[in-house]
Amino acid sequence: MKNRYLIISLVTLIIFSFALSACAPADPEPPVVEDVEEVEEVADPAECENYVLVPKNLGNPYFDTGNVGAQEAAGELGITVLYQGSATADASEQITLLNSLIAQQVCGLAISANDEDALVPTGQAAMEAGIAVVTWDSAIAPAGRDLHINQAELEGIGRVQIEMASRLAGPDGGEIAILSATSTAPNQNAWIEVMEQVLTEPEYANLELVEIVYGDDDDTKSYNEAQALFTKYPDLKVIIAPTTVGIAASARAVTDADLIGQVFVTGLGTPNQMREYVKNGSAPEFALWNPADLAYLSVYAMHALATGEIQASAGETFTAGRLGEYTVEDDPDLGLNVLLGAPFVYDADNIDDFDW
C-alpha cells in the first residue's frame, strides 16, 4: 500500500514538473534596449536660429542701411538676426550690451566696434560661451572675435580719400582737415594712419594738413567742428570726414555757410544721405563700399561659423548667396578677415543710379 502511494506521488511530481516547464520559456530573450547612441545620431540637432547685429550706434544711417542687408541674408537663411545698440556711439555702453546678449546664449555676434581693444575681453567671453564673434565694418583686435569682415583694403580706403581731396583741392593744392568719428575708432584710426603716409608721396606734397578733430559720431557735434574749421583756417580746401555723420554733417555746415565752391568736403558716406550735397557742390564726390553688402556678408559668415560649415582659420571657404564665394585670409596686422571688395567712388555721374 505505501509502495502504491510512494508511486502515485512520483508520477505526480514529474507531471507538475513538466507543467512547470511548459509554462516558462526555456531560453528567455532579453528585452528589447533601444541603441542610445544610434537614437542620438537620427535625432535631429537643435538648430541655432538666433544672431545679432551689433552697430557702434542706433540712428545711424550707414548701420540702418547695412541691417537692411543683415535682414535680407536672415531671409536667406532661415534665421533671426536682431538688431540691438545703444544710442551713442560708446564703448562701455556696447559692453555692457553684449555681455547682455552672451548670458543670453545667442548665436552668433556681428559687432560694430566702439573700441579695438576695450572689447577684447568681451568678446573672448563670448567665443568661451560658443558663440560665434564676426566684426564687421570697425575691428576687436584679433584676441577677440573669430573674424573680420574687412569692407575694403585698409590700403585702398584711405588712399582713394587722399585722391579725391587732391582733385577737389586742385593743382595747387591747399589746406586740407580730416573731421573723424571717435577718437578711439579703429577703423578710422587706421584710415587715417594711411592718409598721413600717402601724403608723404611727391605728388600730394601741394596738401597740407593743418588738423585732425573729432566728432564722435554725432551730427550736432560734427557740424559744430566742420563750423570751426572754416573759422580756424580761413584758406581751407577740403574736410576729409571718413564717417558717414561726420560727412553729411560737414557738407550741411559748408552749405550753410555759403562757401560752396570755396570749401569741399569728401570721405565716406551713403548715396541717399549724400545726393543733395553731391547736386550743390559741398561734396562733389565720395566713396564708400555697400554697407547693406557688408553686413549681408557678415551674417553669412557667422551662420557659416555657428553651424560649423567653417572653421576660423585661413583658406577656409563659403558662399555669401548673391555675393558668392568668399575665402578666409590671415592678414599680419588685421588677422583673420573676409574682404568684400573695393571701394567705389561717387559723384554726379552715377549718384542717382543708387537709392540706398
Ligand code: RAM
Given for the second form:
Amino acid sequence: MKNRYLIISLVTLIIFSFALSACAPADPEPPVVEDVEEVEEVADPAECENYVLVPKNLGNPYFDTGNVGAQEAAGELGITVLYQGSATADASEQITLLNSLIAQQVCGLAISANDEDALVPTGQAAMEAGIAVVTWDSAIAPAGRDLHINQAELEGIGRVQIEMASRLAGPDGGEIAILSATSTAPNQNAWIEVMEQVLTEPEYANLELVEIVYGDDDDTKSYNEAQALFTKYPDLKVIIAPTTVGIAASARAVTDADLIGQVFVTGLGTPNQMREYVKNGSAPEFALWNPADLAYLSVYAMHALATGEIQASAGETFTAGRLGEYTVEDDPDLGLNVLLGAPFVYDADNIDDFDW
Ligand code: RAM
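What would the structure be for the form predicted in complex with this ligand, rather than the form predicted alone?
To see the whole picture, the full complex is given below, headed by that same chain.
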C-alpha cells in the first residue's frame, strides 16, 4: 500500500513539475534553492496561477474528497491547484515537501498540518517568499500562516463526539476510549482537549475515559490499536475515533471480532467509508463537515490572499463561489480564521442521502 502512495506522490511531483515549467518563464536551469530564505518573492500577484493543496498524507479518502472541492474552485477561478502530500502523516516529510514547493515559488499553499509548531518556520519562510499560506483542516500556529480555514468550531466538534458516545453507551454509561490520528495532530489534539473538558460535566459523570491511543491515520495501525483496546478493556463500551481513518478501522475491527452491540464506535468519518458500519450497527452514528466544501473555501481564501483581495485582517470579507460570503475572524486561540459551518451527524436515517 505504502508503495502505491509513494508512486502516487512521485507521479504527482512529476505532473507538478511539468505544470510549473509550462507556466513559468523559460529557464533551462531552474534554481534549486536549499535555503528557503533566499527565495525571491513571487512575481506579480495578478499573474499568480499555481497553487497547491497539501493534505496531511496521501491515500486518505477524506483529503481526496477535499481535493474534489479544490478542483471545483480552481476551475471557477481559472487557476491550477495541484494536490501534493507526503506518504505518511509526518511533520518532517511534510516540511521537506513544503520547502520544495517554496523553492518553486508557487502562489499559494493550503496545508493540513501534521504539527502545529514544527511547521511555523516553514510557513514563515513561505510567507516571506510572498506565498499566500492558509491552513485548512489542521492548523499551523498563527505565526506560521496567514489564515486558518476552520471546518467547525472546536467546541462543537468535541462536544458532539461525547454526546454520541453517551447515547451509544446508554443510560448506565461505562468505559470509553479515544483512538486518535497522530500524537502531534493539531486538530485531533484540540478536539480531545474539548472532549476531556466536556467529560467533566455532571451529565457525563458515568463515562470513564480509560485511554487515548494513536493510529497515526494509518489503517493497519488503527485497526491493531482498536483490537488492543477491547482486549485490554473487556468492559469497553465505546471507541471515539476523531479521525476518518481511525473510525473506519475501529468499526471494521469491532465487526471482525464479533463485538457488534457490545463495543460501539463513533467519532468523525466520511459517509462512503462508514455506510456499512452504520448499517451493521458497529458505528450507528458519527459526525463530520463536508471536506469538499472545506477545501473549496480554502482555495477561494488562498486566491483572495494571493491576489491581494484580502490581506488577512479581522473583519475582511470575500466571496467563495457557491458557498457565498465569508468574514475573516480573530480568535484568541485560533488566531485569524474563516469558519465553514457546523458539524453534521450521520446515522441510519440519513446515510444514504450522501455519496462521498
Ligand atoms: C482524518 C484526518 C483529518 C481529520 C479527519 C476528521 O482524515 O486526521 O485531519 O480532520 O480525519
